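Heads up, the chain below is alone and in the form predicted on its own; it's given as structure tokens.
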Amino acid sequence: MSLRIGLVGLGTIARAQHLPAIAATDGLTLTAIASRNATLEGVANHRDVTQMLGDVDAVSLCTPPQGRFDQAMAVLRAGRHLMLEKPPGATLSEMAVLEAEAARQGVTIHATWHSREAAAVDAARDWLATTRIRAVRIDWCEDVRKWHPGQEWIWQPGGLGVFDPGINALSILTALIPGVRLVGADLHIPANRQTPIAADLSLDAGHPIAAHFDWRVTGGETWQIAFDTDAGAATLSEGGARFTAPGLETAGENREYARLYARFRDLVAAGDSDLDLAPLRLVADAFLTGRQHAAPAFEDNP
């Protein structure tokens, strides 16, 4: 029997990624939408998540992390399975409460990290397992005006700022390398904002890891993780879509969200949950211990 799923939030990411992925995944049927500002033909449309719960077996939350806790609790208390777009929540403590509630209700909760499902991540994991890593360098840079125009929530507490894309790199890193810990962080925060526009992290996993995140880069994106290993240099680039190493090059098409929804379907069928918070924990540590530096004021339309 197909799992009836409802989608909360009908913004750009929902339309570009979630809707096509649900349609392409066997065993899932989109039956409802909850959105204050948009509707979708062919399904039940509601303005609030609580109104849609009678139409669904599971809910995928695609709203900003601030305010998501109450929505998530309503889903779980109704005995519905829950899938969370990244970042899964605004704080680690609220995630612990959601995890406990899902266990109490006997339902699945799944924190999704779409970049882990990029085409070449598995190949990178397999290759790195055959050698010793000496050092890692992450560069995750893009133009915030291109990728997040007018999204004020990302500049407010809980919105993560440059860590909103940067957490994608950290999700890949923690999937490839166990035991990553934060050593230090420098956060560059515009005078008129509350979250960083750039950040530099020092991390450790038995070898040094340096990460540079920057939202001020124009003229093209850099989404790359470089590895210095005993077997030579290797690079995971294009956000995880391409991996190159000595004697190896692999790339593939973007099926990140289709893989996420297939994973969610399988977790529900097995009665399991997957709430890996390692990427969010590193970001929380950076906010807790990082050195703050003043950056020039940022305007969305200069």
Given for the second form:
Protein chains: 2
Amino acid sequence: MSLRIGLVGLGTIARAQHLPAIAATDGLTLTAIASRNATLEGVANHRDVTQMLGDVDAVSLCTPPQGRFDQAMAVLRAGRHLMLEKPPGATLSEMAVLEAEAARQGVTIHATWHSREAAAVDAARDWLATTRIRAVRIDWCEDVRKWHPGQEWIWQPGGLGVFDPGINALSILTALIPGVRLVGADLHIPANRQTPIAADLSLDAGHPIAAHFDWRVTGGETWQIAFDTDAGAATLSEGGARFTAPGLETAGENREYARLYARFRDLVAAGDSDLDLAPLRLVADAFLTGRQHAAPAFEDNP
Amino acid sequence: MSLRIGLVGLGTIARAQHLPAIAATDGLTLTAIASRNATLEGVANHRDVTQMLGDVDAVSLCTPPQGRFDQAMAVLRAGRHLMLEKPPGATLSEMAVLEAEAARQGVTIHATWHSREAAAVDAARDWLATTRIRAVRIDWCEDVRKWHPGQEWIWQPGGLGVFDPGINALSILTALIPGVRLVGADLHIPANRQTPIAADLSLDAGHPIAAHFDWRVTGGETWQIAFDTDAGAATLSEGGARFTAPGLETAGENREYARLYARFRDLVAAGDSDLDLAPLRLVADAFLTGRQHAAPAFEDNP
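Just the form predicted on its own so far, so send over the form predicted in complex with another copy of the chain.
Next comes the full complex, this chain leading.
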């Protein structure tokens, strides 16, 4: 019997990734959409998540994290399973409330981190298990105007700023290396904004980890994690799609969202949940303890 | 057999609260002190926590949270039980590392929240259980120059600012009311400082909770939590020492630290831990999602 799933939010990420991944996943059937300003043929279309609950066994939320708590609670209180696009919520405290409600209802909650499913992450994990890490260097640098054109919410309090992409790096890091803690952070916040446009993190897991996140890079965008190990240098690049180490190069097709939906289906079948908040916890720690620096004002259309 | 305990940090709070409380607790014996600039008669005096570990079964850390991680790890790795003054650490991620290490070693870790042990908190809990809360209002307002004269660390990144006292209010709140989440925050940060001198929090637990923390109050200092309930108005005041409700007034002697040490002793005896991070999580959420406002520069000696 197929699990009837509904999708809330029908923006770019939903159309590019979620819809094809659901269609490609055995045992899942998209039966409803909730969106204020978009519709999809062939399924029930609703304006609001509460109206869709009769049509579904599970709900996948792709809306921005700031307004998501009420939607998530409505899903759980109706006894429906819940899958969350990253980051899973706006705060750690609301995630604790959702976790408790999911347990109370006996339903699955799955906080997804799509970058963990990138093509070469498993290969990196396997190779790293054969050696000892001495140090790690993360560079996650991109052009915010290209990836978030006109998106005001990323600059609002809680919008995470450059940590919106940076949390993807942290999600891979914490999947590869246990016990990562934040030691210090420098946050560069534009004078006319509330969230950082760049950040440097000092982390530790028995060896040092440095991370540089920058949204001001217009040429030579980079999403990579470099490992200095006893067996030589290795690099997970292209956001996790490619891994190179001495004598090894691996890359593959992007199946991130297909893997996430297959895992959600399996979690529901097994009656389990997967709510790893380590990436969001590191971001919260960076805001909690980071040193703030004033950066030049940022305008979307300079 | 008495548990041999060592104290790290011999500052104001250690002398005023920890030493008398340990002395008053059956089953605990102070056997060592670690301090860089102070000594105590009648016990082994060390400069550093690592040197004291042979003299003790358990260690209580009273040092500021920013430099505490290495000390805490040294204690746990030596298989000693660990008690932490509030706040338990500088970050949530380091607390997760400590929790894992304590579990690995099979020792007790106890993150203490002294305000939860204030004289009237239990009476407040009992009374609130008989009614329904409609709304809560917290006012935690004091004079920073009086309580933290010349203490630069409170203004450094990670020093928490006004959340250093405010987290006491949040520790009481989360002990009385489950499922509290942060909805929004306004942080007022002096132009020459890194941490807030005042903060307004909007919280929710099925009913609204408003909190006002202010370090600029020189007359009429206030540490109180006011409850609007179906049974009328009630107030927990004087930092938790007094509770008033319709037909009820209760207050008592301050035994906060004696209660903490008795609980630590019992946790060790039972092989349990108590590591409730909910108060620190709410503070991290406030930094993560709070709107920042520039406040006038603050000088210790204006």
